[in-house]
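The chain below stands alone and is given as structure tokens, in the form predicted on its own.
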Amino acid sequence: MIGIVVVSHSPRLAEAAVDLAMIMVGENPPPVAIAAGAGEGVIGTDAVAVAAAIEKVASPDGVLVFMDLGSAVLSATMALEFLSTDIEVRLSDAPFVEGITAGVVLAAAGASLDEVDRETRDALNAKIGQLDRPTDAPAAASAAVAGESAAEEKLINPDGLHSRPAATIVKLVAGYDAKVSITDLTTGKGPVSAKSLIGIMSLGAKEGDVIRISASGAQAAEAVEAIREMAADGFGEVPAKR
């Protein structure tokens, strides 16, 4: 599993965007650490402390850093002068809290460092789908294929596919042998791919939206259902009726 450090001008605000991501993964989360402000109460980012977090979540796997302002940059670049390990360390452009989010999620269900990376550069795709402006989603490719299985389910979780089913889906698809999108039938988007948390939010899918989830591979039809199954249980998002 890859590790991944926060560097920030603010300990409040890199803890605070750490804890929004790790309410998305619950049990075995990856290995984050947070290197913040340069001393007691002093606003700014240091440079050691940076290379000391990353080498705490160092792993053979790699580590993936986020970063919020201009000189937070600076510091992480310089951390990597400091290094004592030589496993690979990426510094990502990805948007602060979104990216630490997507990234935090697809680490902790097992995705390469090539593909968290990837992935989180494309994280304000989501919030730009729900805005209603074109985005470049990550798509997945819909030609129906032999040993295709697909299944439709109506949303009834009042806020669709928002963050945390979005988490849960990732989550859920990476325990099986198969690939798997999901298309929006109500309003015509997708397909995307079912392990691309940002690709999963972009579609903007709403309660009472239709969606489509379908797979390819040995375990597809088990994926199929199994996400089918949670669309159907409202992600337990959905109060029990009495």
Contents of the next structure:
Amino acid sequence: MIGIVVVSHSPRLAEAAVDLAMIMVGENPPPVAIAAGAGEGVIGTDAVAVAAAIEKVASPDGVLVFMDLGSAVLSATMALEFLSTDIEVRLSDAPFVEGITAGVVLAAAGASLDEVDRETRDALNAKIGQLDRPTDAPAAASAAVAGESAAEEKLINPDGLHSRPAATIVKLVAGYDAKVSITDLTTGKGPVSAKSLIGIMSLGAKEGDVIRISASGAQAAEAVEAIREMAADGFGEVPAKR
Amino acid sequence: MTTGTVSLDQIVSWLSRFRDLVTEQRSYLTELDSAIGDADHGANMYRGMTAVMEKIGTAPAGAADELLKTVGMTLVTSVGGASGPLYGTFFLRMGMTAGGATTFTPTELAAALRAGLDGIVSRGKAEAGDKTMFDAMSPALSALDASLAGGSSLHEAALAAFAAAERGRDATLPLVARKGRASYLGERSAGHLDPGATSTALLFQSLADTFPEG
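Can you swap the form predicted on its own for the form predicted in complex with the partner chain?
What follows is the entire complex, opening with the chain shown before.
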């Protein structure tokens, strides 16, 4: 499991952001260390404290560092020069709260440093989607050459699309050349991008809900079928015989 | 011809003078920062340089790299704002360039200061005209180099560097900030001196004060 480091000017901001993220994971949270403030009561950041936080959660799986702004970024880049460990450490350019939340959830789900880094960078997309504002993504470009596909499936696992199945879908979709979205037909929520962990979780899809998986792109049909199969299988969370 | 060497004691005097100047002007620095930043530059530099002088005052260093590393690391851990990693990197790089020397020639000192500036640039990615400490330090070091190359004494060269730093600082007044929190203000950052360039001018004023005539 990768380690997460949170760098902020304010200890209260960092602690609250981590608390918020930890609500999303259960009994097996990833190692998280905070480096916030510059000594007693001083708003600021300290590169030496950042380096110490990185070493505290260091594992062979790597460490991802989230920063608020300004000197937090300078201190984190400087901290990399102080490290005595040779494990891989990356600085995330993800938005602070969204990035930490998605990062903690994905790390707990066992995602690799590459995956967590990539997914958290897109963590703002869930909010952009919710507000229904146009994104910069050239959506129409691939549709012309691509197929379209869709399927519906009833969720049978007791917890619905909670963090683990959501992370499984995100990981799976990454392997296909397709733009996939998911809608909860029972509640009318969505569609959300199947690349966005937070987006999928924001559906709040529960056992018994029918979801619609739709996709466009060269491997649209394959991607839809793969997700449909996993859903039909209850994401491996349904006891074999009741 | 440029003559004379710079001792570690003189480096400590330079730092001590810088501490005194940021202490005297901390309200002014914070006032500048409250116009376009987060109103902490004076308090931060005062805290940082006070911590530096406490550290090196109690444990005199044997060599330049050791001394300047202590200075840099103390600033990194005590300043808090962006000036921590920036001034911290400046002194750390100075120390790496100076190595285990116990004295500097004036050109060696200028080279060490130049390495410090290079460190700031690689850390903060600042360019000329971004309204940062770079805008005071870069012309100051060019003036220092040119003066020494022209055969001036260290006293004269440090005065030339200080004058160039002041001109660079003053030239930040109309600029629109492109780095740091001031950049969020966009056009509204114009019309204010940059606090970092202002404290950098104090660093060169301290240098000029450290090497009296003769």
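Here the structure is a predicted model, which means the values were calculated and not measured. Take the two forms, superpose them, and find the largest set of C-alpha atoms that agree within 1.5 Å; that set is the rigid core. Positions refer to the first chain, counted from 1.
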Large Cα shift (2 Å or above) at Val116 between the two forms, core-fitted: no
Core superposition between the two forms, C-alpha change of Leu20 at least 2 Å: no
Core-aligned CA displacement of Ala174 at least 2 Å between the two forms: yes
